[in-house]
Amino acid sequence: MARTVLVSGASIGGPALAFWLHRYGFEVTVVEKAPELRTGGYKIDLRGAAIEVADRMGLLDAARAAETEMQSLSFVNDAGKRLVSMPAELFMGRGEADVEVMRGDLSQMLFDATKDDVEYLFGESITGLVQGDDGVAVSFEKAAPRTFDLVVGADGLHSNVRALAFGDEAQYVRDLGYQVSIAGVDNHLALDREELIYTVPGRTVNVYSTKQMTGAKALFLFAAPQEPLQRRDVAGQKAYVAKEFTGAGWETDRLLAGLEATDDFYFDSVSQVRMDGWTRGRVALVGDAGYCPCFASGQGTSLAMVGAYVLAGELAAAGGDHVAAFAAYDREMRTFVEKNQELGRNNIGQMIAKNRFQSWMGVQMMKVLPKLPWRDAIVEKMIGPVREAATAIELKDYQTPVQDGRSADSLGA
């Protein structure tokens, strides 16, 4: 039965999985290619089932203390005039219990909760996996080879573990026809917990600053097929974004000027990962590596947190029998994943106007919404799908006695 687990990726899903595996008595090693914990990134949401997972981890109070406290969102025109404003939680479909934090803050919380109990290998990468009857022989870029009972990829959309164990990502990554870039920039607009959105046909620019930030974050979203850019060619990616947005209007050129100097930069296609199964032999996938819903769903973090909880819990409940646990993991997560991926596909098309009329009409609808007698019904239609997707799983209590009378806490010990 499995006792040792290697997890690839130290962002959200990896440390969350390590937390639960350690609690259930497994020995866990986390490998991360970055030289240190990456604390940048965009704002993210914890909703529905993920709120319950964070609470069971004892991290919910800390997450609430780190909330972004975003107050308002406004659409602006080329001159910077606020055409319409609304509460941030309404536009983002956020309920009262939901929590919005910066990705880096949540990553730090998860690392702090596991660093004393879990082995972390930073600046390291897996180069080979050879599965056998008794374990997985793993070769590393720098460290000596080791053998683990199980290996889990929690290493994102372009998962290295998925490529090694399941094959080329072209089989699984589905480009939705958009590109996105997120970068740290100067807060030259003096935003205070406010978010601004500027749209032109085929392009959306979003900039905001939270309560914790001295600077700001800018998002550039545009309709375009996936480009064959090298993922590590950051200079090429920045040049590509600049080419697509230069001259778009409003503050866009000034925001683009901040890209060249910033180290806080992300670029990728807007894609989903769709797989018939998230396990193969002794290898499993968690979070974006197995079922990325795309950023437009707002549910990538929640899927990773819940997936980590379920996978670790099923391994504990099965007494380390990975065959039984992996099958149960798929059964428990399948509907939840499908609902959230559907949400992502539906949302992305609403984030970019196809023409000027559509952009104008969207603003007008937001203006009249508060005055409509059926306002509540419209708001429910906006928020309902998010809430439904976020709660589309009933979490088991893996702490209860299982199998031969032992509790899940004792299994694997």
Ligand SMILES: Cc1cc2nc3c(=O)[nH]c(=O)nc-3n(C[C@H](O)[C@H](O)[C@H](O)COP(=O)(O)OP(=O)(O)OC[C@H]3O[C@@H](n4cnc5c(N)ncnc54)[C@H](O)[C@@H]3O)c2cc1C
Given for the second form:
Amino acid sequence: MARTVLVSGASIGGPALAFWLHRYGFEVTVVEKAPELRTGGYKIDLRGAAIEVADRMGLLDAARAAETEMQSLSFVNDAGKRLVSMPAELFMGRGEADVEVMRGDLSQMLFDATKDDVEYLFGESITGLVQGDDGVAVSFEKAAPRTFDLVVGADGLHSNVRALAFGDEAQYVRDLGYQVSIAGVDNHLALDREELIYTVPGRTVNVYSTKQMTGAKALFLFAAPQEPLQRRDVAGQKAYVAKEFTGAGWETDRLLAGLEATDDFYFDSVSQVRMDGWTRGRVALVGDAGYCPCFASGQGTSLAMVGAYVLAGELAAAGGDHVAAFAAYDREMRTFVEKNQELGRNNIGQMIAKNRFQSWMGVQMMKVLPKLPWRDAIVEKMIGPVREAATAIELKDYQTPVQDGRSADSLGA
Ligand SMILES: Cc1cc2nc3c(=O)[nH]c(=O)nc-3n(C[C@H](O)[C@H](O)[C@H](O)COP(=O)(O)OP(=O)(O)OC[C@H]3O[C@@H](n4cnc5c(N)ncnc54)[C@H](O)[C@@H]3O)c2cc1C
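Output the structure of the form predicted together with this ligand; the preceding block shows the form predicted on its own.
The complete assembly is shown below, putting the previous chain first.
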């Protein structure tokens, strides 16, 4: 029965999985290719089932204390005039119980909750996996080869473990036709818990500053087919974003200068990962690696948190029998994943205007919405699908099995 687990990726899914596996008595090693924990990124939401998971981890209070406390969101024109403003929670369908934190803050919380109990190897990556009857022989970029009972890829959209165990990513990564870049920039607009959105056909720029931030975050979203950019070529990615947005109007050029200067930079295609199964032999995938719903769903982090909880719980419930546990993981997660991926596909088209008319219409709709008698019904139509997707799984209260007269909890906790 499985007892040792190697996890690739220390962002959200990896440390969350390590937390639960350790709780159930497994020995966990996490490899992360970055030299240290990556704390950049945008604000992200924890919703529905993921809030329950954070609560069961004992992290909900800390997450609430780190909330962004965003107040409002405004669409601006080329001259910077606020055309229409609305409460922040209406955007992206945020409900009262949801928690919005910076991705890096959550990643840090998960790391802090596991670092004393889990072996973390930073600046490391898996180079080979050979599955046998008794385990997986793993080779690394730097460390000596080791054998683990199980290997889990929590290494994101371009998962290394998925490539090694399931094959080329072209089979699984579905490009939705957009590219996104997020950068830490100066707060030269003196924003205070406010987000500004500027849209021109095919391009959207957002900038905001949260309660905790001294600077600001800028997001550049644009319609474009996937470019064969080198993922490690940050300078090339920055140049690509600059080429697409220079002269687009409003404060865009100044924000691009900030993007050029910063180390806090994220760039990727807006894509989903769609797979018929997330396990193969002794290898499993968690989070974006197996079922990235795309950033427009607002649910990638919640899926990773819930997936980690379910995978670890099923392994504990099956007493380490990975065959039974992996089958149950797939069964439990399938509908939840599909509903959230549907959200991503529906939302992305609304985040970018195809032409000037659509851009104008979007603003007019926001202006008249508060005055409409059926306003609540429209708001419900916006928020309802998000709430439905976020709660489309019933979390089991995993009872850890009794082994050799001891519960798995007592083995590890
Ligand atoms: C620095 C950063 C910034 C992000 N910013 C945003 C954002 O602004 N908006 C948004 O919607 N999403 C962002 N994301 C993605 C978001 O975190 C995920 O969609 C979601 O939280 C699911 O998390 P995950 O743990 O499954 O995958 P990810 O968060 O993608 O994490 C994957 C982890 O695996 C590591 N990794 C990759 N390859 C290897 C390898 N070969 N060996 C070892 N480790 C490897 C990565 O460095 C990363 O730490 C960001 C991710 C990162 C890493």
